Each structure stands twice: as structure tokens, then as C-alpha cells.
Amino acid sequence: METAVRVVEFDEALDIVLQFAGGLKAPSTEILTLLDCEARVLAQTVVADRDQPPFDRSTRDGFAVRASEAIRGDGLTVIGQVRAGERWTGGTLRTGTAIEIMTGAPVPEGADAVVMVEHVERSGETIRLQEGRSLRGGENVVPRGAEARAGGVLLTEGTVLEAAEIALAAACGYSSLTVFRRPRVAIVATGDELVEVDQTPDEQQIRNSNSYGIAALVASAGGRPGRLEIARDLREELWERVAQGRMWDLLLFSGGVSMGQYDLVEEVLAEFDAEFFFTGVKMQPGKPVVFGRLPARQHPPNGTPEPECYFFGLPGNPVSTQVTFHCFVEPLLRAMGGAAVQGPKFVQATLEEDVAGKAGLMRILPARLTSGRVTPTVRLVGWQGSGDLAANARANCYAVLPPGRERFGAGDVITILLR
């Protein structure tokens, strides 16, 4: 059975993937302790259990004062001290007085500013604002509830939980959270030339590195990877892997999607009534990438109901594999895990050197980003084509060079694909 060829522009391919990502049903959920929630996707809202901060909080070590008194240059008598974790119990701040205060401590009633300790002159128990210094009401004070009000929603469903979000949840008293379950991803490497990594390859063979690289990418994107047995370039072996992998949430093939005589992945998928959304993208590397869906079947030949299953056929060359994963697989996979739909992680940087473009293809090439404080710069990594694993490992991003330009010059601002 032949598959209709549909090669699309890069932006159209990404739009197709994001459209399907936006239509996914929410996955099932589970409850995890807070320390087990890192990189998981939130399936509930997190609300503030009290005002944050719960009191007017000092942001500096210094003295709680009335700003109007301090700026007159009058001497103010220090009548006590309040530290973080304490509360001033001496009543409202009296005229002509100040209270020494530490960062994070509650500002005593009657004070409307905190003057920094290094901005005053102190003689015994008297302080005075240094000449030339100013102070305004509210300075160095975070008012109660300025960060959040009790009952206010701080994190929403679909948020990826990283250090900042976990700390916020902890501050609100959450010891556990409801998160979405991670999607299960079946990975099938194809090709007669492949042997497993613990085998010694013959001269004409290579080790199955792609399935390990893809598994690492799947895990970092929130999925649960499973490496299926290598499929040789035989129709019956590919058929068995499709039958096995389609029971997972997402099925990924590496290799077997080009135009060669033994590139049989699309033909076998078609035997399962696959729907192909695109069979190639005008990009380099990664042009043969395939995206589609296997329909749910309630009464398949084997008698076991089969769920709907999305699939990608990724090119077999490792740089192509990883570029197309970041561009297309990762956005869908993150959405399958309950995360908000978003595209690849693109930023911009200044090109350090002249680079050739390509008229009809989007070029996405291994590069090295230097994150300078003022201007991030990027330089392409020398490589020997899309099979060059060593070059890909030396890179930390990819330079995105859109079609239509023959050359990009040093100093041009270009788009970078982060990984």
C-alpha cells in the first residue's frame, strides 16, 4: 500500500503538530509528594493559604521609621530591635523613635519605611539620616498581601513544576500535589546495520545509539520511554513493532522513512490504516520526518481493542533525529503529558561568522551559544553532516537559518533552537 507524499514547509508542519497538541484529552492523574514533583505537570490549582507576605515585611537590615521624620534630619532614638521570626510588642512606633529591624522581620505598626543601616549615622542610641540621602514612605517595605492574597490562584493546571513552582507550593503548605501521569513512548530503531550497544559491530555495522538518544529526549520532555527491539528492514519485523508500539501513547521510529528500497516504515503503518499528516518537511537536516496517527480499533484481528496512537517517523541520521524531535515531537509530547501547548524553545543571538543559507530549505544546524551578559552570540559547530554524533555533542543549540537567503553575515541576529 502506497502512502501519499505530503512534504510541507517548516512552519506549516509545526502548525499541524501544535493543532493536534491543542486537541488532546487531559491524561489521568496521580498524587505525588512535593519532592517527587520536579519536572512533572500540575493537574490542580495551587492557591495561597494566607496573604503573602502575611505582614508588612522589611527587605533590608536597618531601622523602621516614619519617613517624614527621618528626612527632616532629626535624630531618632532607637528603642528596641525586631528580628525575622519575631514581632514587635512595644506598641505603635512613637514620635521621634526608631526600631532596629532585620531583613524579613515584620515592620512595627506606625512605621512606614525602613532606612538601610548603611544610610544612617549612629551615635549611641540615636540615628540620623546621612546628609544627601533620601527616604520615601514605603521604601524597603513589602506590604502585606503584595505578593498574593489568601485564596488567590498562584499556579494553574498545565504548569510544569520546576524549582520556583515547587518552592511556591511549599510556601503555601502543600506537601503533595496532583500531577498528570507521564505519557508512555515506544521507541523503535530500524535498520539492518544496527546492533545493540553491548555488541561488537562488524565493519559495516553501527551501534543502536539513536534509541538511547531518543529515550533521553523523551525523559527530559516529560515522557516515559521504552526501547523496543531493533526492527530489521523486513516487513514482518516492522509489522510486529507497530502492533506492539501502537498500544503505547506515542510511537517513535528512527530510520526507515526515506525513499530507499528498504525504507518500509510508512508502508507498514499504512497497513494499520494510518492517517499521515505530513510525510516530509522542507528542512535540513530532517527532511524525511513523518507525522501521523493510528486510529482506535475496537475489533482488530487480534481481538484486543487498540487505542488511538500518534506516531512520528524520524530520520535515521542522529542529528536529524534529534533536531526533528526538538521541533515536532517535544511539543506534542509535552501536551500529551498535560502541559500547556507551546512550540519549540526559540531565542535569538548574534551570529559570530558568515554562514551559507539554502534557498528552498530551513536549515537547523548544530551550533554553540555563548551567553554573554550583554549580547548572546552563536557560532556553528564544524560537522560532517547529519550523521556526526560528535559534532552534535559539541553543540549546545541549533542555529535556525530560514530559506530565501544565500548568506547570513557575522553580526546578523538569528533564531536559535534551544535543547
Ligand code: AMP
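Residue numbers count along the first chain shown, from 1. Between two forms, the rigid core is defined as the largest C-alpha subset superposing within 1.5 Å. Since we're looking at a predicted model, the values are computed, not measured. First, how it differs from the form predicted in complex with the ligand.
Annotation: Cα of N302 displaced by at least 2 Å between the two forms, core superposition.
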Contents of the next structure:
Amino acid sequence: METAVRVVEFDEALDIVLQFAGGLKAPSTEILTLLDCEARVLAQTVVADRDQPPFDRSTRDGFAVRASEAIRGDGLTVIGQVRAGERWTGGTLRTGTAIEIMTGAPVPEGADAVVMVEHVERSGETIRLQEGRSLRGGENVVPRGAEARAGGVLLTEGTVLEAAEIALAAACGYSSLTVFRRPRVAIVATGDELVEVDQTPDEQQIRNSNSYGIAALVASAGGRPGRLEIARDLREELWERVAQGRMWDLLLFSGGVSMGQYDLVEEVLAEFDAEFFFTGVKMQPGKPVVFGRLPARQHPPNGTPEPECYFFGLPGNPVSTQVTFHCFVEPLLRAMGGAAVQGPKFVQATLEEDVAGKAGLMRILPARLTSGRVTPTVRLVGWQGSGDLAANARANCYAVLPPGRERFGAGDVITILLR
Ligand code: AMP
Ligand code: MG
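What would the structure be for the form predicted in complex with the ligand, given that what you showed me was the form predicted on its own?
Entire complex below, previous chain first.
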């Protein structure tokens, strides 16, 4: 069966993916204890159960005072102390007095500022603001409710839960959270040349490394990977894998999508009435990447219902596989897992060297971002082309070189794709 060819610009491919990502329906949910929520997607709101902070909180060790008295240079009598976890029970602060206070303790009523312990002279029970020091009303105090109001929504559905969000949920008293179930992703490696990782390849054979790489990418994008058996470049075997894999939430192929005589993945998908949103992208590496959807159907007519299933055909060369995953699969997969729709992780860095562009193609090349500097710089990793797994592992990002420019110069700020 013939499939219509639709090779699109990189930006258009991304738009197409993000458009479908935005139209997905929310997955089902499960409840997890807070400790199991790392990297999961929130399926509820998180609401402040009380004002945060719940009291006017001192941010310093020092003395709770009236700022106006302290800046006049009056000596103030220290009449007591309040520690974190305690409350001052001696009533409103009287004129001419101060209360020693520790970081995190509630500021006593009547005090409107905390003067740092380092900023006062103390003699016996009297303190005085040091010469030349000033103090504003409210200084070193976070007023009750300034961070959040009781009942206020602090996290919304679709938020990815990392340390910041988990700590916030804990602060609001959540010991468990409702999260979305992770999508199940079927991975099918295709190719007559492939052997499994525990087999000894003949000289002309190669190990199926892509299934493992893709499984890792799926897991880190919030999916649950499953590797189906390798498919030879035979219609029957590919047909079986599609029939099996279409029951999963997402179906990923590696290889078999180029122009070769044995690249049969698209043909077989077409036999399942696949819609193809694109069959290639003007990029390097990754040009043969395919994105589409199998329609829901009942097959045979009184058989098991087969749900709608999105698929990607990723090029077999491992660097192409991983680059196209980051660009297109990751945004769709994250959205399938209930996360707010987001494109690939593009940021900017300064190029360290001159690099050639390529007319008509978006180049996305293995590169290394310097670490440990405030202004990141990036340089390409030498490579032997899109089969070079060793270079891909030496890289920690990809340099994005848009089409239409012959050269990118040292010192140019360019886009990089994080992974
Ligand atoms: P293809 O996209 O099927 O034309 O494959 C392109 C090249 O990618 C092949 O020549 C293989 O060297 C390599 N390749 C294909 N599948 C895999 C795989 N599962 N693991 C590692 N390399 C692969
Ligand atoms: Mg192949």
C-alpha cells in the first residue's frame, strides 16, 4: 500500500505534535504516598490548609521591636525570649521594651520589626541599635499569609512533581496525592541486522541498543516502557507488532522508516488505516521521522475493540532516534501522562567555536554544555554521524542550528536542546 509523503519543516512538525498533545484526554489516576510522587504528574490541586506563614515569622535571630523606637536610638529593655516553636504569651509589646527572638519564631504582638542580633549593642538587659544602622517597619518579618492564604490553590492539575512541589504539598499537610497513571509505551525495534543485547553478534550484525535507549527516554519522560520482540524487515512480523503494540497507549518503532527497499514500517501501518501527520522532517539527524495515529476500530467487526493509538516511526540510527525522541515524542508523551503541554527543552548558550549550518535543514548536533559557569557555553562533540553512540554519550545536549544560515560564529548565542 502506498503512503502519501509529507515532509515538513521542523517548526511545523513541532506545531503538529503540540496541537495533538493539547487535544488529548486526561489519563486515569491513582493515589500515591508523597514519597512515591517524584516525577509524577499531579491530578488534583494542592491547596493551602492555613495561611503561610501561619504567623508573622521572624527571618532572623535578633530582637522584636517597634522600628520607630529602635531608630530613635532609645535603649530598649529585653523582657523575654521567644524561640521557634514557641509563642509569646506576655501580651502586647510595651513601649521601651524588646523581646529576644529566634529565626522562625512568631513575632510578638505590638512589635513590627526584628533587628538582627549583629546590629545591636547590648549591655545587660538593654539593647540599642548600632550607630549608622537603620531599621524599617516590617524588616526581617514575613507577615502571616504573605506566602499563601488559607484555601489558596498552590499547585494545579498537570504539574510535574519535583522536590519543590513535593515539599510544598508536605507543608500543606498532604501525605498522599492523586496523580495520573503513566502511559504505557510499546517499543518495537526493526531490522534484519539486529540481535538482542545478550546474544553474540556476527560481524555484520549489530546489537539492538535502541530499544534500551528508547526505554530510558520513555521512563524519564513519564512513561512506562515495554519492549516488544525485534521485528525483522518482513511485513508479517511488522504486522504482528502493530497488532500487538496498538493496544498500548503509544507505539514507537525504531528503524524501517527510511527510503530503503526494506523500510516497510509505514506501509504496514497504512494497512491498519493509519493517518500520517508527517512522514519526514527537514532536520539532520532525524529526517525520516514519522508521526501518526491508528484509528479506533472493532476488529474483526465483533472482536475486541482496538483503541485509537498514536505512533512514531523513529529513524534507526541511534543519534537520530534520540534527537527525534526529545523533539517530538517527549512532548506528546508528557502530555499523554497528563502534564501541561510543553515543547522540547530549548535553552540558550554561547557558542565556543565556528560551526557550519546546512541550507534547508534544522541541524541538531551532539554538543557539550560547560558546567560550573554562570554563563553557559557550548561546543560540538566530534562525531562520525548519526550512528555514533559514543559521541552521543560524550555529549550532554544538542546544538540547534536553524536552516538558512551558512555559518554560526564563536560568540553567537544559539539554542540548545537539553536532554
Ligand atoms: P534504518 O532506519 O532501519 O534504515 O536503520 C538505520 C541504521 O540504524 C541501521 O543501519 C542500523 O545500523 C541502525 N539501527 C537500526 N535499528 C537499530 C537498533 N535497534 N539499535 C541500534 N542501531 C540500530
Ligand atoms: Mg532498518
